[in-house]
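This document starts with one chain, in the form predicted alone, laid out as structure tokens.
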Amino acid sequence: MTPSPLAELDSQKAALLRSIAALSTLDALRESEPTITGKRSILSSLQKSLGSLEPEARRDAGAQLQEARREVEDALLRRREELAHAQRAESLGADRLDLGDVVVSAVRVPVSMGHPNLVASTQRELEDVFVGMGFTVADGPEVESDWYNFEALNIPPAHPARGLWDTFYVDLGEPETVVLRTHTSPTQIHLMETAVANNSLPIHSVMPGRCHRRDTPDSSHLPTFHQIEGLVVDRGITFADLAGVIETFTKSYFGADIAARLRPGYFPFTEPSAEFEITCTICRGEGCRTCSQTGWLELGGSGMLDPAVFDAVGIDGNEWSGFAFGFGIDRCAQMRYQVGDMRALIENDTRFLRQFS
């Protein structure tokens, strides 16, 4: 039995937290974020290590660090503010003059605190979600080649697809046509490649990021944007595994109150498509201008992998089964908290942001 990566995990919380205790300035604790919390922390580390686990086992230990996760930030931020706090006082005392019987000091003037953008602490939301359901997150690159992209997802050259994903595309004087990709399914690809080199299938994955297509801006479409997609290759899978993953992630994420359906779709890259909507979070099916009077809001596509994808990786499709799900993270964010146009998360207007300090 391959032992768990978290085995460790109780021992490395308590060092984290020592760590954060022993930070004794607000220099030191934004020099040492990244290797606390960030990519670099031995969390993130054990997160992408989920993957060797089996899904019942996964599901435990994802639930297990995330709360670790949760600590360990909560902790953070608590030193933040002592830190900015003794700071405060440190600089206060410092340009305190005393002119005898007149005592002249600073008037601390309230200031704003930032923090993570919508459309980042969505993203946060949505992984916690997934992993909690037994998946790993994955990452992979914003610039792709033509292959990753399109071909290697059943996209050739000329395919009328290829309308649906126009792009932006990157000049690099190299024969091979490099792209900014329209969406996160190259990750998918890297995935399926990376599992059959070193025959470390089955797959459980979700895959966050930045997507850009040439979209004109309206209240549900932007130009650049943000996707999650899932992929998922094991024996035995069927359609009815997917559905359930659908439905399992729309009550957890937007309440049992909202409802999702399937409807057929087409994708390339997979057969049978669905198109999966869920109950719009304004209106509550009422119909509105967000969801054109319909009630229903399309999050995403999904559906079983082509088999033209699996000869493309190198996985026998006789042998191995899977499905893939993609939505915008920008569309979650726009439906979980009700906004009404999705512009208004880039226009940068204080008035809107302050409502989700």
Second form
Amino acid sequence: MTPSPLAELDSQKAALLRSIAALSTLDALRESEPTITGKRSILSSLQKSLGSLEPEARRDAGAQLQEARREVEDALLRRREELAHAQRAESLGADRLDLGDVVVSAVRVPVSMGHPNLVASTQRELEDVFVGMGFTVADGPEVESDWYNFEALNIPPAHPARGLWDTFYVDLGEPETVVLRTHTSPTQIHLMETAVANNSLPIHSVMPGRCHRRDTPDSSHLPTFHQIEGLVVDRGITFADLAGVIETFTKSYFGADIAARLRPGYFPFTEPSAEFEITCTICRGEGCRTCSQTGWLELGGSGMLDPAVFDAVGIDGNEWSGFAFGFGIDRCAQMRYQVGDMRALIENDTRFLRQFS
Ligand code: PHE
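Next block: the form predicted in complex with phenylalanine (PHE), after the form predicted alone:
Let's see the whole complex now, leading with the same chain.
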């Protein structure tokens, strides 16, 4: 009778387990794997030699060998985990960054970060330009009484100009009519009232913020949009100061080849009033579809503060004069970045939004 091919199995297995325990790196483990459990291993050649046994003996030997293989494979798996763990701990130790109280011990996989919407970043850029010109930035409420949104701005009830600023009326069950503001101009009233109360004139401020109108959304209108208002109240302010501020702003924000022009216009709260237009940013003044072949795009309104507004807030128009201007932030973003359809600004399509990160 030939000796069983598995006669030495116990000591062979013990040798394999010892060699596994002796592996000290993942690389060494990877290299030794074929000779421990793979094709070139003793386990595999023993497997082959079972072919010469009688069926019954082969079944027993097979089971025995299977058991030994499982033990060796388990040991190898555990060793792999130990080594991987040790290697990770070691590299964490090496990469450890000691910042005093804070110890950075792991580097996270980069997470994709959001960024401000184009309208928000445009607002910041506009604020920066005006701050650079000496303006401060002020804020005002988005929900206003009829008085701030209309009456103090010389738009009495039933005035036809109210049609230009149709809005959403909020019913708070109060005697006072409350509206979502239709423009940032009511913030002018708040600033002037506060300055009068604190005796802190002059004012040189810009006031950005969200506004609402009963408009149907289209490629150049949104019912919820943003404006930035400018207000200067000081001694000896003239229309030339207004024109100079508009021109300086336009060149700093849109670039030296874009000019501003003021065209006679009408606003109840300014006199004289002017529409504020800039060179078409699409055709640079040549004339195209966007500017209806005029070479100019309308951006907003402006004018010298109307004496009726000074009266409403209690400023002496003999001592002080001033100007105001206001224009759309969304419109500005649309013109500067040539956004064909303004609705893209609020539709949350990240393929569009990502372009402005
Ligand atoms: N509030 C006006 C509008 O929304 C713009 C404007 C602001 C006009 C300041 C004159 C002065 O149309």
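Numbering follows the first chain given and starts at 1. Note that the rigid core is defined as the largest set of C-alphas that superpose within 1.5 Å between two forms. Quick caveat: nothing in here was measured; it's all calculated off a predicted structure.
Q: Spell out whether the Cα of E82 moves at least 2 Å between these two forms when the two forms are superposed on their rigid core.
A: Yes, the C-alpha position differs by at least 2 Å between these two forms.
Q: Following rigid core alignment, is the displacement of the G62 C-alpha between these two forms equal to or greater than 2 angstroms?
A: Yes, the C-alpha position differs by at least 2 Å between these two forms.
Q: On a core-based superposition, does C283 travel 2 Å or more at its Cα between these two forms?
A: Yes, the C-alpha position differs by at least 2 Å between these two forms.
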